[in-house]
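What follows is a single chain, given as structure tokens, in the form predicted on its own.
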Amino acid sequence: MSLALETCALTRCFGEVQAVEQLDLAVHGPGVFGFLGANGAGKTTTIRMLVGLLRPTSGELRLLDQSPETNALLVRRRLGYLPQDPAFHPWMSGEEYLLHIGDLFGLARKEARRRAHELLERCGLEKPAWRRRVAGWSGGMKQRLGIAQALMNRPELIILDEPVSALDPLGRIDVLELVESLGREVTVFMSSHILADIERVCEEVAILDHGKLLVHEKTASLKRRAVRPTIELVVRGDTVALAKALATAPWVERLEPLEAPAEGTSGLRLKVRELAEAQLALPKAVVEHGLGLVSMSPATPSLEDVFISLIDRNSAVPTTEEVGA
């Protein structure tokens, strides 16, 4: 795999305030790579240092094995990026945009033209809004607009900040399986602090809280070391006793109550400290408070169990005041 993206003790302030801080990622391609973080983390400072539109503090970063500062034209020849809230020139209709594009990269109009009619149809726009004017156009429509004007020129990497949240739950299903095909042929580098959307997605993951860099790894490895492992329980009858009983139990992290499979019984999802001990202590508490054992289960880890693990964690250090995405 080839080395797409890579930071060192990348910088940014604002005045007295560090938005990122000493940041190091190295991100190879093909694939898709999830940069996640709560608002305010320092998602969109980072991206802006990435495509150009702002300057580090300090620290170097190179895209494509080449540095931005020294082959600037270069580098942007090869990178498609989306930002946040994408703006279009509203008089233009959605091929006209694209054609616009097209020409900043040099493309001769009939291969701009079958570029532009290609990657509409891609995107999901149907064919009576491609000669409309922008400007009627709806926010989901932009947003797939924006993510078809960052593939116009082929690139080897694509940046895209929060390219699903001007969707609706259908539009983000399918522009989430457009990201994901494309990880299969470039380098994708989605932000996002929609941990379900990152988790279908991306393979590998950075967590970035408060401007620092929390976590770097394969999003599945994440999962099994960073979180706490957790029981479903299921049980007939009621489980409030039962709840106020092992949330005194040594080896309970956390409880909270789970949705009822069936009428007549009730569910608790339990993190524990100690799996072993929790397996052997669970059906005898459940047979103590006169309830029956309908079922207990592991449960598999969400990448928002690791995400609220790792901040949970984080909080006790203290934090500047939050700056940018």
Second form
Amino acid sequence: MSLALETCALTRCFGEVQAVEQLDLAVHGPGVFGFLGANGAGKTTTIRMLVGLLRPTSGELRLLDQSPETNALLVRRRLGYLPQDPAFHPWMSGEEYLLHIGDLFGLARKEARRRAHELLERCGLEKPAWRRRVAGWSGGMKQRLGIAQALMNRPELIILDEPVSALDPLGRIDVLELVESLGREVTVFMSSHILADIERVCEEVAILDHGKLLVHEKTASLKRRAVRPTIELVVRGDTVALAKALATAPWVERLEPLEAPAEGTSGLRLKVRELAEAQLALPKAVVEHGLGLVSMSPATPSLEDVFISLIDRNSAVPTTEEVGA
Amino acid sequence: MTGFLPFCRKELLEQIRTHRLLVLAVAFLLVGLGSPLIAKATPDLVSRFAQDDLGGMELVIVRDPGVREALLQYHKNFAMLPLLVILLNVGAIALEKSRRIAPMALVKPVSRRAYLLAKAAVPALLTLGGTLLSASGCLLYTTVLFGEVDAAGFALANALLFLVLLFYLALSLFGSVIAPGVASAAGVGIGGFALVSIAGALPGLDDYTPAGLLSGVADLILGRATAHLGAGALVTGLATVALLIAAQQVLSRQEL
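Mind giving me the form predicted together with the partner chain, seeing as the form predicted on its own was just shown?
Now the full complex is given, and it begins with the chain already shown.
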């Protein structure tokens, strides 16, 4: 795996505000890397520094084993970039815009046209729209054109800033599938605040909060490590007494009521310290309280759970040892 | 200067698609063809007014127009074209920056210098075309209506007028680079135009400013002494280059 992107103590200040603080990242390719954070976390500032639109206040960065400062043209030739809100010359058609981008990369007209048509199709833009002025296009269509222009030069590293933010649910699925397929060949660095999207396509993720890197890890191991196992329990009868008893059990970290799935039933969601111990003790406790067990299922933590758990300032991130994974 | 030709091709297409080329051509043609016509029609118009009840106004005697009046009218009308050049070009970069179009192009393997120079070269070429169109129209109509024109002197006058327009083009591009938006860029362009005009009216300084050069062209047409014309042209040329260099320096350091 080659090192596609590396930052070392990357920092950017706007006056007194530190938008990005001492960011250390190393992204290996190929694959899809998720760059996650709430709005204002510093994702776009980081990306704008990566592509050379902003200068870092301090720190270093390398793209594709090159310094973008000293080898700017060389790096940009191998780079694809989609900004958060891609904007185009409104008087141009989508096809013309891609031909212009091809021209900037020095592609021959014929090759540029062939590549433009291939990408317009691949990005889900229908043929009748290709020659219409971009001014009349929807936000989703512009986003797709933005992705197409980022791929015009067959880049080795693609940096996408919120690539699906303007798309409807079906459009999102299309584009995420495209991102996933690109990730098999090249490195895709994708920022988003939509956790489900990142979870769907990214094997590795970094989470940024207030400009600081909270975590950088494989998505699967992060989900295992950063969130306590959860059990959803549904019983026939009332859980009030059971909840009181479980609250003092050493293997229970937190419990909360669960919306009853059917009449006459009630439920609890338990965050547990030891899944195996809980799976043994829970049925026993249900029987002891004279309740009928309807279901008991371990819930898989989502990246959203991880994100909330990490961002929540009151909850410290449990270490691997703590979780016992 | 990686990217200069692709940017030029895009600029040319933009000038056509956004009708800026049409506006430019019509304006220059109107100045060229209209000036001799206005000179020709002025005595008729004035005498028609004189026949009416002037309500106590004094009678104005207008001499018969000739080549001189036609060319002076041309100069007077041409003096409005710097404003058109400013208005057509002041948003060239500011608009692309504020709409976030420029960053998408400037992360490609191109230089910012090529981007700026294409923004200057294409309008400069079109302005040259406009000046030629305007001068040809004026030359043709003046010859038809009033008689032969000193072609060499007229050519020199137009070369100097073109240089003045280049200066205002550079000024508008400089404004477009340093301003964050189109409105502020227009403020820089028009404010700059006003300042240059004021400087051109200051004794001692007048001969060495683009506005002074513009006035000097009138002297050239009238056949008066034009000792400072060379200095005015040199200063205007240097100021044009200086503005473009300054714009390039600012743009190369600008965060987008």
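Numbering follows the first chain given and starts at 1. Heads up, when I say rigid core I mean the largest set of C-alphas that superpose within 1.5 Å between the two forms. Keep in mind that what you see is a predicted model, and the values were worked out from it rather than measured.
With both forms fit on the core, is the shift of the CA atom of Ala38 between these two forms 2 Å or larger?
Ala38: C-alpha displaced by less than 2 Å between these two forms.
Is Leu255 one of the residues whose C-alpha moves 2 Å or more between these two forms after the core fit?
Yes, the C-alpha moves 2 Å or more.
With a threshold of 2 Å on the C-alpha, tell me if His289 counts as moved between these two forms once the core is superposed.
Yes, shifts by 2 Å or more.
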